[in-house]
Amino acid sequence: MKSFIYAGSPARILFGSGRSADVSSAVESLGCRRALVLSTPHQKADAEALSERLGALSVGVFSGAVMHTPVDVTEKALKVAQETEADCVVSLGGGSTTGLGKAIAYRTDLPQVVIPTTYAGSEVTPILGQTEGGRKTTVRNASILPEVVIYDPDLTLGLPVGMSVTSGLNAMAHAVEGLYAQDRNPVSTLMALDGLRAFRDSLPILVKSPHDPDARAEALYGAWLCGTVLGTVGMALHHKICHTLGGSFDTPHAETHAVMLPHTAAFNAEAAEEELTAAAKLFGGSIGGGLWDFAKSIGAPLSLKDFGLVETDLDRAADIAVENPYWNPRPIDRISIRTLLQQAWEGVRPD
């Protein structure tokens, strides 16, 4: 047994069906008086309704969440929880919504309720991920991680079923780069494995049966388990790649992450074989090649291109991916990069 050091999350968890009618109680819990609902323009209706069940709890609705979590328009958030003297944000949605929660709390460290409603993750994590000057950067610090989660399947039997498959394949990229951190431990190691069995086990019934309560209960399961991951250890080449598509192309977040898992983990294949093989098993023993084909079982984008990128991007995606590399287990150098970059723009299964 390798040493190891291991901490465990503070964050309160609130798991089943019908738990977000425990949304007052858990405002309550955490001292607070005056929440503000934050959502996308997208749910903006759900989050007056939810706002409307707090009541006397609830000081209004920000619904100008967006992907990427640009700090202008965390900036505009903030205006709004300062004007309407909010003493915490409850955050309803995908990582859009979250992103912007832990944004407003790394600045005024404000208590957070999350109340996601697709299978991200990043609610369980102490990182936010925000974009300026067309640069995604990424910071870790404690008053980023939310108190209180509830994880509420009912809340996402109606999520589309494309969102859902992409949505599950970006928290499996969390428990894929887990499996090799260089701080992984047995317990983060054991809930990436059953993350990636989960969404292996749920996603393909999903797409057959999208309101199928068993399946979007494991799926929120697996989102759970593959998101506490993320905010565990440290992640690798593929969230630097994906960070930069997104922060520098503002290609889809969840779609960008389903694209390049099965490429950013057979990069890793041969370098972190030994940790990745169960992983490989789940997927019929080729880490990569597995996890393409099972993305290809499920109807989900296959190719880089499909978002609107160019070839000629690849070349300045290359030079930003290598400025400030994560840990890797295996060397990152620009031409092995700019090749994994245009496997993924063709979309070709990668070996």
Second form
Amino acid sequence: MKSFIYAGSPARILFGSGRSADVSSAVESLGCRRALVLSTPHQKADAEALSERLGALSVGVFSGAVMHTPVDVTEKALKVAQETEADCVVSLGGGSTTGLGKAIAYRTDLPQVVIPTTYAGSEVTPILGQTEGGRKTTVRNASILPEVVIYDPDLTLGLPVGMSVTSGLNAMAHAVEGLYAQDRNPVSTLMALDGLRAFRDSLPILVKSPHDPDARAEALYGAWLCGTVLGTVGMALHHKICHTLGGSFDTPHAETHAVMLPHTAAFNAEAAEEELTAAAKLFGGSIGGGLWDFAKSIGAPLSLKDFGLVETDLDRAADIAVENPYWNPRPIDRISIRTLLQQAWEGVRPD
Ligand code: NAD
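Now show me the form predicted together with nicotinamide-adenine-dinucleotide, since the one above was the form predicted on its own.
All chains and molecules follow, beginning with the one already shown.
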């Protein structure tokens, strides 16, 4: 056993079918009495229902959350929080809504209750990505980590199959990169492996039976594990490339992770062979090819071409992806990154 540092995430996790009924006690457990409920426009009705459930503990709903946490939206929400004298936020939704709650917490230190309805995993990380003037920046700070997370699989029953698949693969990417992270520890590795197993077992069921309650619970459990890995250890090539593609070419977040994962895993397979062996076994023996076969079998997007990216964009993407040096198990050079992007663009099975 090598030496390691383990710093557990201090968040309180409530998990289980019907658990969102505990939202009032979650707010009160933080010593709060004036919650502002956050959502996207798409989930406004659900946020209003949650606000009603909170009764006198709610000061209202801000339903303007959008992808990539634009600073101008955060400012609008902050104004509402100030006007209503909110003393905490309750974020109901996926990574976009969680991002808005984190952006408010980062600026005000208001505590957060998050009720995730996708598998993105943002709710258990101290990381905030926000955009201003077309630039996405990332901050990591203890104030960003939500205090309470309520995982209620019932709220994911309506997550469309396509989003369930891409969101699940997005979470799985956190786990795969966590397995070879330089600062991994035995607990992050256990969580990563069981997170991958949970998605391997549940996503194929959800594709056929989207309302299967056991598979929904298993997938959400996987999301918690994979998100926690993202929140506790460093990421590498995969997240860097997805950040580049999303930030500079506006490719869709979860879908980009889904397409890239088999390719980045294959790229690192030899350099991190020992670290990836157990994960490779979960997917038939080869991490890159196995993940690609799995993604294909559940109907995931397989090609960057499908997001409107043209072949010449790959040159610029490769330039940006190697611009600033960062750690990766296999050293990075422009030629191999350009080849990797070409394969992902064409949608071929990685070796
Ligand atoms: P999302 O939050 O943007 O949701 C996409 C759409 O699906 C929204 O309209 C949302 O309202 C809707 N939706 C969510 N749950 C639903 C449900 N159960 N049923 C029906 N519709 C539902 O998507 P996402 O992939 O969860 O989040 C992406 C964002 O999260 C990106 O901005 C990404 O950068 C961020 N993210 C951040 C971290 C982090 O640690 N900071 C981690 C992962 C993702």
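Numbering follows the first chain given and starts at 1. The term rigid core refers to the maximal set of C-alpha atoms that superpose within 1.5 Å between the two forms. Note that the structure is a prediction, hence the values are computed from the model and not measured.
Novice: Would the C-alpha of G134 be classed as shifted by 2 Å or more between these two forms after rigid-core alignment?
Specialist: Yes, the C-alpha position differs by at least 2 Å between these two forms.
Novice: Does the distance between the two CA positions of G299 reach 2 Å or more between these two forms, the core being superposed?
Specialist: Result for G299: no, shift under 2 Å.
Novice: Is there a C-alpha shift of 2 Å or more at E28 between these two forms once the rigid core is superposed?
Specialist: For E28, whose C-alpha is compared between these two forms after core superposition, the shift is less than 2 Å.
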